[in-house]
Structures are given as C-alpha cells and as structure tokens.
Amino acid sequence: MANHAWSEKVLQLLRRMNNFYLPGSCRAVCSRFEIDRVQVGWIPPHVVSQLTRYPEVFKAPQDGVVSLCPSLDSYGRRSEAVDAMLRSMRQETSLRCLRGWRDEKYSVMPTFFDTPVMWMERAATSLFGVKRYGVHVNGYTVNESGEVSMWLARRSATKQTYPGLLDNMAAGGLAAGVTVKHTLVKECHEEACVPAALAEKARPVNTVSYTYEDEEGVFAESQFVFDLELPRDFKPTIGDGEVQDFCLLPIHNVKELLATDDFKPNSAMVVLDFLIRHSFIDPDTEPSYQELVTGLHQTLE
C-alpha cells in the first residue's frame, strides 16, 4: 500500500477512537457524572432519561450535572445500589450493552491512582463514561540478523466483541483491586500459554489512551502497553478459548495489516505505538508522524 494511503487509514482509525473530542460529538450534551463532586464520567442523554427511574440512586439532574443521591456515601454502598439498579436495567430496558454483562467489577475513580469511589459492572461502565483500564503486550521476536516479527492474536470467532479480528499476542481489562502486573501475568498464561517467569519479563513500556463514542455510550480507555521480547523457539498456544490462533508475521507486513480492518481497533493503535517507538515510522519519511503520536496518547477527562 502506497505510503500516503496507509497514513490516511490509520489516521481515521486514530480518528474514529477519539471521536468523541471532534465537534460534532455528544459532548457536547453529556452530563457530567460526578461523586462527591468530582468528575468520574460522562452520561450521554439517553442514559440520563433512564436514571430518572431510579430516584433512589440517582440525583435529579442540575445543571449538566449528575450525582448519586446523599445516602450513598460509601464505597459499599454505592456499589451496591447502583449494581441493584443496573440488573433491573438488564431486564427492563433495551440498552444493547447490558446485554453483554460479564461480572466483573471495575473501579470508579478520578484517575488511575486515586481511591476508588465505587465498583461498577464492566458492561455497563460505556453508560457512565467512566475510565477504563486495560493491559496489552506486543509479543515480539528478534532474528540472527536483527529482523523484527511480531505474534498476533486471532480473536475467537465467539468473542462478544470483535470477533474474528486480529489482536495482541495477550491483553485484558483491569479488574476492580488488581494489580497491573497480575493482570500481565494472567493474561498471557490465559491466553496464550506464556509461563509466568517469561511473562514477568515483559517490560512495561508506555499508555495508550483515547475516548470514543458509539451508540453504547462513551469509552474512556487507557490501555498500560508492554513489550515482550520471545525466544526464537517459542510459540504461544491457544490457553481460555478467546483466541482461534496466533501468527507470527514479519514487522512490515504488521504494519500494512494496521490499514486494513482486519484489527481490532485499540490493538491496533498498541502496535502503531511499537511501530514508533522501535523506528519502524520515520518522522523523515511519515508526515502524518505527529498526529499519529498525538492520536495514541489523548488525555482521559
């Protein structure tokens, strides 16, 4: 693929997943979902006219503003009067992501380092806009003569979502009370049979972050992103059954794949983030090479 095509497809990848900072988004109409009168997400209108039913939980909204009501001042109470209210969601409404419910608790909070306010249901956290965390390893190999391949993950065909789809050797979600480095650890094992003591080598390397919107609601991710060198001899095998396969393909052909849509979206601007950082993008050569680096590292609000 000529260089300027590639360029523009990737940049309306990078567009796409930060479109909600683009005029024209629902920002514009969302309303700010604060605890304790900090900001934690945001709730786009159709989400708002469904919290009306729960005036036990929810605020009346004021002034773009909506809050929990006054009683719910713990972290326990808040959890749990908003994961009630959610699983009568899940039966009442049509909202298409609660449909997708996993059981797993994610952590409500400012920032990534701040106390945790509240768990919620990783299902519904596009509702509330609230930030997700997740961790993505670009599994790699290095030849005799210096040559780059990368391991790519194929995304199970029964996958609620992206199925199909080419992905990192290994990535999760940040569940509520885990660490970063569990979570790397469990990932490769689960997903691709790496052992412990050669996953733990894996250095953590940058983040990777973005919001956008789709009818679902708002997603706020910053994706913790580490590269792991792989001994030539090893191959990663199916571990969980969320992969069918996995390849190693060379570096320029990784590359070419990132303009096609045959990648899942934020593991695609992982590896772009690896293309960078290990010069295979040339700020010489690229002249989309600043916005590509500004796409990969937007501010979570």
The other form holds:
Number of protein chains: 2
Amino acid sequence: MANHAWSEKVLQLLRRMNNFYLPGSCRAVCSRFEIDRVQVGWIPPHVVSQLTRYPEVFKAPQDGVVSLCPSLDSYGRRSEAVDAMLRSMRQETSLRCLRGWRDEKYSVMPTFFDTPVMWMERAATSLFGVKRYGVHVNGYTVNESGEVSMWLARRSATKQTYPGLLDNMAAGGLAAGVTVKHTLVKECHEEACVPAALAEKARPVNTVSYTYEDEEGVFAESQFVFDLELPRDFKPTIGDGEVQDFCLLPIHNVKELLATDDFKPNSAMVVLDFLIRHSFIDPDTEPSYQELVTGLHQTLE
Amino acid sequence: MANHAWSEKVLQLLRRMNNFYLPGSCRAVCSRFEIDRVQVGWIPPHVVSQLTRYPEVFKAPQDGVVSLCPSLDSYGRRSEAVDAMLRSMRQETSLRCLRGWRDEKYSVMPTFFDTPVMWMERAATSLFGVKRYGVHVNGYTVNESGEVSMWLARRSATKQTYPGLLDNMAAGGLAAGVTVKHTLVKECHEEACVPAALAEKARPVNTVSYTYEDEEGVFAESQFVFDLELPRDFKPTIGDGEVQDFCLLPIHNVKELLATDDFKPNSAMVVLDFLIRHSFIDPDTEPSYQELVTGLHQTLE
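Previous: the form predicted on its own; requested now: the form predicted in complex with another copy of the chain:
Now the complete complex, all chains and molecules, led by this one.
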C-alpha cells in the first residue's frame, strides 16, 4: 500500500477511536457522573433518562451532573446499590450492552492513582463513561538477522465483541483490586498458554489511551502496553477459546494489516505504538509521524 | 527520593510544560494567527497590540483572529514582510525574546505534514505561538550485565537559554527545509563530536509534545526523539561550546535527577519517555504511570 494511503487509513482509525473529542460528539450533551463531587464518567442522554427511574440510587440530574443519593456514602454501599439497579435495568430495558453482562467488577476512580470509590459491572461502564484500564501484550520474535516478526491472535468467531478480527497475542481488562502484572500473566496464560515464567519477562513500555462513543455509550480507556520477546521455538496455543488461531507475521506485513479493517481497533493502536517505538516508522518518510504518536495518547481532562 | 515525591515533582514538570492548556492560561485571550484561513499559531495580547503598528503587514485584528495583508500571498512575500517587520520591531520594542535573534529560519505550517506557508526567525516563533519542531537524542550504553547508563550534557554557563542545566546528549531545532535525520546527525556532530557513521545508527522512537506559556509568549513544540546506543568505549566530547561537560550516569541516578530543578525541562521530558519505553518505570509501583505518559503527548487541536 502506498505510504500516503496507509497514513490516511491509520489516522482515520485514530480519529474514530477518539471521536468523543470531535465536534458533534455527544460530549456536549452528556451529563457528568460525579461521586463525592469528583467526576468519574460521562453519561449520554439516553442513559440519564433511564436512571431517573431509580430515585433510590440516583439524585435528580442537576446542572448537567448526575450523582448518587447521599445515603450511598461508602465503596460498598455505592457498588451494591448500583449493581442491584443494573441487574434490574438489565431485565427491563433495551440497553444492548447490558446483554453482554460479564460478572467482572471494574474499579471506578477519578484517575488510576486515586482510591476506587466503587466497583461496577464491566458491561455497564460504557453507559457511565467510566474509565477502564486493560493490559495488551505484543508477543514478538527476532531472528538471527535481527528481523522482527509479531504473533497475532485471530479472535474467535463466537466472541461477543469484534469476532473474527486480528488482535494482540494476549490482552484483558483490569479488574478491581488486581495488579497490572497479575493481569498480564493471567491473560498470557489463559489466552495463549504462555507459561508464567515466560510471561513475567514481558516489559512495561507505554500506555495507549483514547475515548470513543458509539450508540451504546462512551468508552474511555487506557491500555498498559507490554512487549514480550519470545524464543523463536515458542508457539502460543489456544487457551480459553477466545482465540481461534495464532499466526507469526513479518512486522512489515503486520504494518500493512493496520490499514485494513481486519484488526480490532484498540489492538491496532497497540501495534502502531510498537511500530513507532521499534523504529519501523521513519519521521522523514511518514509526514504524519507526530499525529500518529499523539493520537495514541488522548485523555479526557 | 521516595516514589511519591518523585512522581509529584515530575507531574509538576509536565503540568508546567503544558500550562497553556490549564484554566487561567492566556489561551482564552490569545488571538488565533491564521494564514489562508488556517490557524498556524496563537498570539498573546501584548504581542497583538504591537502588531497593529505594522498595517502594511497585518490586517486589523478581527473576531480574535490576526492575519496577514492579502497582498502577502506567497511563501516568499509573507516570509520577507514578516522578517522585515520583526527586524524593525527588534530595534523598537522591548520584546525580550527578539534579543535572542538567531538567524535561523523555522517553517510555519498548520501541521508537520502540510506545506510550509512561510518561514519565520526562530526567536520570534514564541510571539506567534507557531509550532516548532526539534530533535533530541538519548545517548546511552549497556554494560556486560545489561545495565543502562545515559550520557548527559551540562549546558554551557553562557548559553542564552537554560545555562548550566543538564540536557540530552544532543538536541537541536528543525530549520526550514531540513530533514529530521540531517538535523540529528548535524547536532550529534556539532554538540557532542559524534561521527556521522555512529549518529546514523540512532533510532527514531517517539515524539514528545507540549505547549507552555511564559511572559515572552507561547511555546508549542514537538520533539522527534531518537535513541542511540553507544559503544562502551565511546565518549562524547565538547563540540561547538554549547556544552561544558558530558557525564555518563547510571540510569537510576538519571531518574532521580528528573525530580530536581537541574534539568532543562523539555530534555527531562525526553528522558522520562526513555525511562518509560525502556521499562524503568513499573505501572504497578508508579500510580501516575498513565498520567506520566499522556503528559508527554499533549497537542493543540
């Protein structure tokens, strides 16, 4: 693919994954979700109107702010009241994302270094625009000549989200109270059968952050990125059935694939970050170099 | 230094280097500098009031926009008219930054991949908040045990900006019409006597972007970052006198120095990016990990 077409396609991906920042997004009409007067998310209008049916949990929206009833004054009370409400909502409403209920608790906190103020079911976080964190692992090899190849996963055709698309070797969301390293080792083991002793050699190298909206809600996410150089004779194998296949591709083929629609979008961003850090993109021949970098690191103030 | 104190100090640095984005910055009262109806900079009020004295160059400010007279309709005409005006202004006004005239032409363009619409004297770019690009090089060594040390420069005590502070091994601004690679090799040679054959092994790995304001103007900058692993027996030596000394420090000492006031601020950001990419910061023990990353990649829309 010509360089210009590649750049344009990848910039489009970055814009799509950051569409919440663009003029015309729902941001202007979202309510701020505040706990203890600190913002922890963004709630789209179609969700706000549903929440008014639960006055025992949410105060009436005021000045563009949605907050919990004052009696919900602890981590436990907030989490349980919202969870009960979501379980009821799941029965009664047509909010599609709640159909993907996962029984995974995510921490709700203003920023990653704040103490969590509650937990929330993973599937509901996008209704509240609550920031989610995850881990993505670039598994790669270097041959005798120094040539880099990358292991990619092909997602299972029956997976709820992005079925059949290409993905990083392993990835997963950060559940409440679990460390980044633990999540990394667990996902490497479960998804790709990477032994813990090998997965622990993965190196933390960056984050990739973005916020997009779709008809379901607001997805504000940061992924902790790890690089794991694998022995040449190691082959990841299917673990929990979330993956249908693994393939090892020369890095230049992986780069070409970024500009197709065959990649899970946030995983494509993680690969783009790998390409930049490993010098597979040259600032003198890639005029959008700086935009490619900054598109990987957008966060809401 | 305790981890928490280190993080807080480094986050302060990132906030200071991005203070143009903060509430209370001059951004709200700056005029947009437009050429051909496309914004290329931000002009603070104290500069706008000076420009009105040159009606042959600037149209009267309107709706918060400053633009050039319509007769200045080409790259050459714009550049020459503004340059003549700046040379006159330099004699007549008290704008301190013009005293630092460098005779270096910087490209003015909406983004790095657009065709430049004019050039401007480097010392004047902050008056117009025109985006500037540069190159910074991390020179480092790895010993037999895999331990990383970094070469730092101590800036000359007589240097116009940031005298006596620590800096990356080599760095320099990108002049109009010059490639990133050329600038890299030139600065490595001039500042640190690194032979071209060695400098050319430097690897492009990222950008670092930020916008700050001070009493002189608006500094919107992106630095192309390169890593250069040096042979253990190589020692950079003083070239053009911009540096008084080079020292090789274990990377953990370099990390500690980031939290002092001994570093040129944007060079400290380049080192922080190195620490992140080379896994010297751990997301499980550094709670501000994600904020450290995103603070390195802010850009004006």
